[in-house]
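Okay, so here's just one chain, in structure tokens, the form predicted alone.
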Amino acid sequence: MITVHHLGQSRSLRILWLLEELGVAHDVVRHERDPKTRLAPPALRDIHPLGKSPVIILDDQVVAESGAIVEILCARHGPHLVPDPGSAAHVQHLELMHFAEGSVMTPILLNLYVGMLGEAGSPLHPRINQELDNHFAYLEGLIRPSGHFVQDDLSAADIMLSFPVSTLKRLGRGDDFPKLAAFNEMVQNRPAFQRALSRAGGD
């Protein structure tokens, strides 16, 4: 048994995505952010010094970061989901692992920190938007005719980008990148997601 420590609206949801995608039974111990800063709750530092999230209960070891858990989790339960090893599909689906959290991130969480300065961030955000706009536009170009990255069906690669493209319709963008809100909308459409939102608390 799986045990995934989710935070409510947070990346951890594309863990519990994956496991419904590939039929795996897990347990799932939902915490609350702190309502007036945000910030995970002290709990979540009993489980991993950091307290972050995701974090899972593998074999009675705790494993955090979002990508290591999928790659584990899919070598484990669903090596369809990663292109083959020596391809160039997998060359592209190795560098669209790590740029999700990697480099697309950086902007994204630039922008959620600056906007909370008010008007003392506003010299910044020309250039938070000008990063924003280059990664996006980016991804833009790799939705392929399917509507997924790298493969022609759902990879660990969409999974794990499903995050920052969500973040397009929260920042008013999804008209600025129509494959990339296509792509949303899609995912959020599949049967796994839907089930994995339900037991994720709704958000």
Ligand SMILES: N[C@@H](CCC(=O)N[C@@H](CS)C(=O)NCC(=O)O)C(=O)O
Contents of the next structure:
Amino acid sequence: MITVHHLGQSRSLRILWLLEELGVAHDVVRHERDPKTRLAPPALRDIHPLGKSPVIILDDQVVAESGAIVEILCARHGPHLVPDPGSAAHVQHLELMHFAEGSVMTPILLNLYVGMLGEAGSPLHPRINQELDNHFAYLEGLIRPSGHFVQDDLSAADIMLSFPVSTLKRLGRGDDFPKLAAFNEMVQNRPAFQRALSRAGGD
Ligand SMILES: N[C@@H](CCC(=O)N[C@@H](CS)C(=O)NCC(=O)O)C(=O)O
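Can you switch from the form predicted alone and show the form predicted in complex with the named molecule instead?
So here's everything in the complex, that chain up top.
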């Protein structure tokens, strides 16, 4: 059995979505953010020392880090979501799996935290915006005519990239990257994504 520790309004929704796409039975434990700080509650530290989400319990083993969780679940239950090893698509897929957490999240988080500084953070915003544009323009250029990254159907990289792409709307940049906006729409319209949302408690 798989248990997913899901934090409300967080990137762990990707794991619930993946499990719904794969039709794999799982339990969901929802954790609420502190209403003031927006941080995870202390209960998540009882599950994993980092106190972050997603965390899953898989055969009694605690696994953190979205990319690792997605890879493990695809290897067990969804090899069709990963291009054939040895293919050029597999190489690009691997790059994007890492890009999703390792690159594009950096300017997104900098924007969030520096934004909290108000006026004091203003000297940093031009550089942060440059990097947001750089990373999102790269992703916009990778969307295939099918509306997906890498393959012409859903892949694990689509699932990993869905979270950073979803932040564009909140940044007020949805119209600047129309292919990414359409990708976001496609994700939200998938029945499995809708099921994941309802298992997550609506956000
Ligand atoms: N790279 C990690 C990031 C984990 C992470 O930062 N999760 C956020 C959710 S969006 C979190 O738990 N934040 C609450 C906190 O830091 O207190 C992953 O992808 O699993």
